[in-house]
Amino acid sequence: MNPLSIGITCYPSVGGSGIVASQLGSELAALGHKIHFISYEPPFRLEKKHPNIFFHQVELNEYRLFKYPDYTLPLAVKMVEVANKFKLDIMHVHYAVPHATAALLARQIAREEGLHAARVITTLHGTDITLLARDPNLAPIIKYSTESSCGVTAVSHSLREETIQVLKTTKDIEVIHNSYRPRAPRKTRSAVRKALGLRQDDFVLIHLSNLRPVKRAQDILKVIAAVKDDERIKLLILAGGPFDPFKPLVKELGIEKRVVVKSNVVDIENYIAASDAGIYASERESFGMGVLETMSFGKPVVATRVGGVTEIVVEGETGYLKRLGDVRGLASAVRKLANDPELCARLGAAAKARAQDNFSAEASVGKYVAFYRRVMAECRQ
């Protein structure tokens, strides 16, 4: 078949739904598709030397008229120019609010002035529907954005559910669950936990999140307070937000010499590949891309019960699945790992297996491209 001209938008800032965007649009490159980024700066993660990859800034303007500078009508405006002189045949935006509702404006403008006009497809990726969809003032064109778009997609089934009952739509959405291809790691076990001031005997926990009120970081942080009896324990947080809120509560519950936070990390690989464990304590998850990337690596997960990490972590074969704030339940199943290495590779092996078989790079990409084919055969242009 021939090969797709795809625009994407999405925040470039460190969370998932960047990196989950700039992931695929890397993976189609990788296929001979021409993948068009649209964004105020390149995004997090994006391989931008790839010969199929392009990237074309949105310029933002701060005139004094308003009052806060606006992002939607520049980023629709660079949407027209970009779908027209390389005459897109998707543009894949990545949240509904501003990104689908600049790509329908651009859709329309172009249609007007007689320009080629992309077919839109929107993925909801949370906090679009969890969050922001909750909100009247914002509601409406959430609701507007969705409906109107040519194809919908969503990273869960539970995502799927929850944006049917807060929106009341009937809109067909296409469940294409988050993938993630692991890179080897290019440092030694010994030397990532040398650098850091870990001891190779050490019990180490990953956590990968943007620190945000969601995810719940004091949680986690209570969990290490509850097994700090057991010096071998020591958390890891690749901080993809600041860490100083959390400090006063780390100084308070005397864990300094347990915790250690490294922020902005592009080299994830060689970070996962030297812990042992997972642990989340999100009290809202559309998918949990870090539960993701660390059960790739062979790593068990501790985590909360919530929205599509239930997709991803299968409770007693992959990993345990606690209840929302069992901070308990969270530092005994814990402990279970520390304290028995044979069930803690089993449990590895078999996230890892799990992650390869139903969340691979591959088969998502596979479920995109056909998907942006039916949309295209099904879309009035």
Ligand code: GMT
Given for the second form:
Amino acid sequence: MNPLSIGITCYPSVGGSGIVASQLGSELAALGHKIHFISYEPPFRLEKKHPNIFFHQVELNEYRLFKYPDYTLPLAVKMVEVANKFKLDIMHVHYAVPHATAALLARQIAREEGLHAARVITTLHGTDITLLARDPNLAPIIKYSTESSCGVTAVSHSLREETIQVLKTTKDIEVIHNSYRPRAPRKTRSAVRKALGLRQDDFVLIHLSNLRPVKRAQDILKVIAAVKDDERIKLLILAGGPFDPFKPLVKELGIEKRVVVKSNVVDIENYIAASDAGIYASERESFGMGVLETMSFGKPVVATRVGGVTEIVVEGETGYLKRLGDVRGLASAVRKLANDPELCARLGAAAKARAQDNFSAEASVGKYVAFYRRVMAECRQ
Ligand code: GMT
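Alt. form predicted in complex with the named molecule, vs. the form predicted on its own above:
What follows is the whole complex; the chain from before opens it.
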């Protein structure tokens, strides 16, 4: 195998795209490729110790001359430097703005200066298309950055279709679904439950997200209120964002004793393994990493029927899908699982098998490497 030299830029903060990019970097490094992360800080959940993984920090200066500090330009400069020094074959950026924009600028500068220029591959994760591309102030730069990339991937068919429709583009977009490699839990179910103040016979629903408005955490809390008569049903939230704004609702619904929140958890495997099922009520989701992570540990998922979630969860086989905002429907699905341990175990086993068969890290990294090589053959240096 001829190892590749790949630059990766993503948002390093807690978020699905950063997690996906970090995991991809780790998988590529394990296969012998040299991986250069370029960002303002090391990505959350990145395993930095691998000898094939390097991190290059973008230095930010705050000149008083600029009213608004800019990230795109110093990022582009760092990309020029790293691409030339390490002879990057590919600069793989996650999100069109500003990452693809900076990478394209870097490629242009390198070519003009006679330096080594990397081919740009852009992975669309959602928000840049579903939200930002609808903003007329950003739409042209998102369209340009997507169409000028040597290769473009989307994390679901749903996002691919939405991108074509929103950008009105004929650009080829390859769908490479997100993947997840579950780590073996290192704590027992009973130890985790004890530490969280949960009983061994509680039916624990788990929710992992950054709690942005799009996740509709308020609907999840209303589901818990709707099943309040069953004292065993509890909610465990692994929050990647502040939970404080939801506290008044928790109080109003009288579910203080039913909800446990843990923030910025890295060892998610210990908590998912100690739960019984997952719950997700998003109004939009181009993929839904939390859904996949939950299923990977053999837990069925109750979720809203939106975007990429419908490509992961199979209705009635690995969980249940309900209409957006259908709190009663979500609650009745939760009750069904809580009252039938055999059904819950059967759907959970099917969920795990689906995660392994369709969303494995091995398969995904293989698809990315094949895509890189195709782009290298088709797109001139
Ligand atoms: O929506 C978020 O929670 C953050 C955002 C991100 O940048 O991580 O998520 C997007 O990318 C994830 C990874 O590909 C997907 O799993 C999420 O569905 C997607 N979010 C949306 O489409 C709203």
